[in-house]
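Here we start with a single chain on its own, the form predicted on its own, put down as structure tokens.
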Amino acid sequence: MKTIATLGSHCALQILKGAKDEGFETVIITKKSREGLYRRFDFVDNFIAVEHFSEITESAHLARLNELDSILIPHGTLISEVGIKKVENDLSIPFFGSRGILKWEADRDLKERLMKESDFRTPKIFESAEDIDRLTIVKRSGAAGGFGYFLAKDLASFNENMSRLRSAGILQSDEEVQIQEYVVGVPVYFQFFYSKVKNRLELIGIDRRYETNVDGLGRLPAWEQLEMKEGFFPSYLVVGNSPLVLRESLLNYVFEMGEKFVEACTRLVPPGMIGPFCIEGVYNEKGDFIAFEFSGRIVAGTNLYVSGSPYSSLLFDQPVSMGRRIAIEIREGVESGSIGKLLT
């Protein structure tokens, strides 16, 4: 039987869980600062401990997750720590999904076409901070959590925000961002999962998140919130997610607009989509659903669900995480012989 690996971070818990569930032997490789925290847990089999998780494209570090028949479950901290470029020629492991469609997910550009390409209503691009004319979200490009996003609504805004991430080191130029419409509404996060084996799209879970501070100043009374505008910049880092259950009448066009995204996968991102991803965006005050992000791999918000979510047990008589979805499609996949459509 293959081992499931994982990196020890962002939901390496309920992946590992997933897998020991459905049967198979884990590993995980896990910065020794945070051994300590994957040693309380009886699922995890084997340890690769690393200083930096960029040393997992080390010649010693594949041997070992060869020698295990290992497949490696990507999630965001793949993409933030080791990169997009480690990940697509020196990672020489079989990784269960599709490694194309990290870069289209960490690349801006990439990352537009496609959304576009499966008929999204999107939020309106600002190619230059000149243009600005309205209020706007200024994005970094890849898995960066939320972190250095801020809020503009003119070019001496904007370039007031760039200085301060200038001066902090966290951003070197104006090329490593995106300026985004930003769209009052209700942020909703679609936790998606595309079988090969069943030919199907499945909704497994749909989550809010906790963004600090800009969650946290809506609790102060706006007379206070005046008082600290000078010298008060909002941040975005995502710390933790909430469960969200969407009105029913809702659902067909989520299903509909996932389905759009693999079709669109399928076109322009061979194989295609496999697996988990997420769609993110804003229902607005007409209850249109705008979306200004995607994510091709599993993502953190699915953590909610390690016993299953209300959508996961409409699909599934037994609690099923996106973790051990992910488990299931590989042992359905071992099982059948499809195993290397699964793999990339």
Ligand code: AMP
Second form
Amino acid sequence: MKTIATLGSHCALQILKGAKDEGFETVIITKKSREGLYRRFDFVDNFIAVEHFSEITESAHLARLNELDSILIPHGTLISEVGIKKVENDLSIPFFGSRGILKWEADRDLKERLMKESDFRTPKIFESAEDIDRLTIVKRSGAAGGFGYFLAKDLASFNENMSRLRSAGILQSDEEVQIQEYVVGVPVYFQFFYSKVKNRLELIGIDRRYETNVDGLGRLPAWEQLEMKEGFFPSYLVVGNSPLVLRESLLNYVFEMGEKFVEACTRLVPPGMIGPFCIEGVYNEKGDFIAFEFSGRIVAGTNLYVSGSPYSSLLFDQPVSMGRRIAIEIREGVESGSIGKLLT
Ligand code: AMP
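Could you give the coordinates for the form predicted together with adenosine monophosphate (AMP), as opposed to the form predicted on its own above?
Below is the whole assembly, all chains and molecules, this chain first.
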């Protein structure tokens, strides 16, 4: 295994820089329109240029990747642009991490099951809009970036928003939504790495996201917000991430939560968690963490910490990004003969 491969998007620069730092050759699968961008960086050695990322499953590209003795590092763009089915069935190259977890992340029912199995505190889910008895966030299934989510405090406001979104063409008439208790507090994203080589859970970083346009609303006085109701649709599209350090007294629970997630994956998603994952949620008024989401792979918020984070600095004597942490794991897997356990 001598080359680290990834799609040119999301957190590719960080992944390939980390790979180079650990002595690997690198290859990027990039859209032709972005090839120039990636050629600006010396640590990208090989290029596979495509029109659409879904072409990655074509036999010529797979042959080239296998010829380079590549391991593919998955990230959000692989899932959104190639799709889970193709990744599971047609991507015949060594894949770092668990392919199996991807569908647990994408399917709302499976996701809920894995979060329950992990014993997380989660927001209450309302099966029927008639049961809404508090502020809820109503989520579209597979909504790109959370556009078209809305808040509802009872059946009447649910119905009103549903018809508003339907008549604006944002929501299809048969589209399913999930109604979740809205947790007021501080949203926090934990970037974990589970090392199979070391049998160790690591906290690599913490971030919070800036989401448009909801994070802009607080900058307006309430009377302006009330005026805006017509034609205003909230969106939770992530535009950036900012670093966060946690009160140290809260950290113990964070590790407990990460460990329970790893154990739940061992039980439900063989061969279990491998490498990066993220747990996402909100600290409520009591300082309890309520988890509403997980990602079973590297998240883009790790881009904050290309030269290490306050947490990775506690574990390593050199700057270690999540991308570099992946490369260290692969190198140590090769050296110890356990690389087979890291690939699916
Ligand atoms: P999601 O699509 O589940 O990742 O949600 C997108 C965004 O909506 C999150 O990043 C949060 O800002 C917000 N959000 C999601 N679920 C909740 C919740 N239960 N309570 C409060 N905010 C939430």
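Numbering follows the first chain given and starts at 1. Owing to the predicted nature of the structure, the values given are computational and were not obtained by experimental measurement.
Checked against T122, L315, N159, V262, the hinge of the rigid-body motion between the two forms corresponds to T122.
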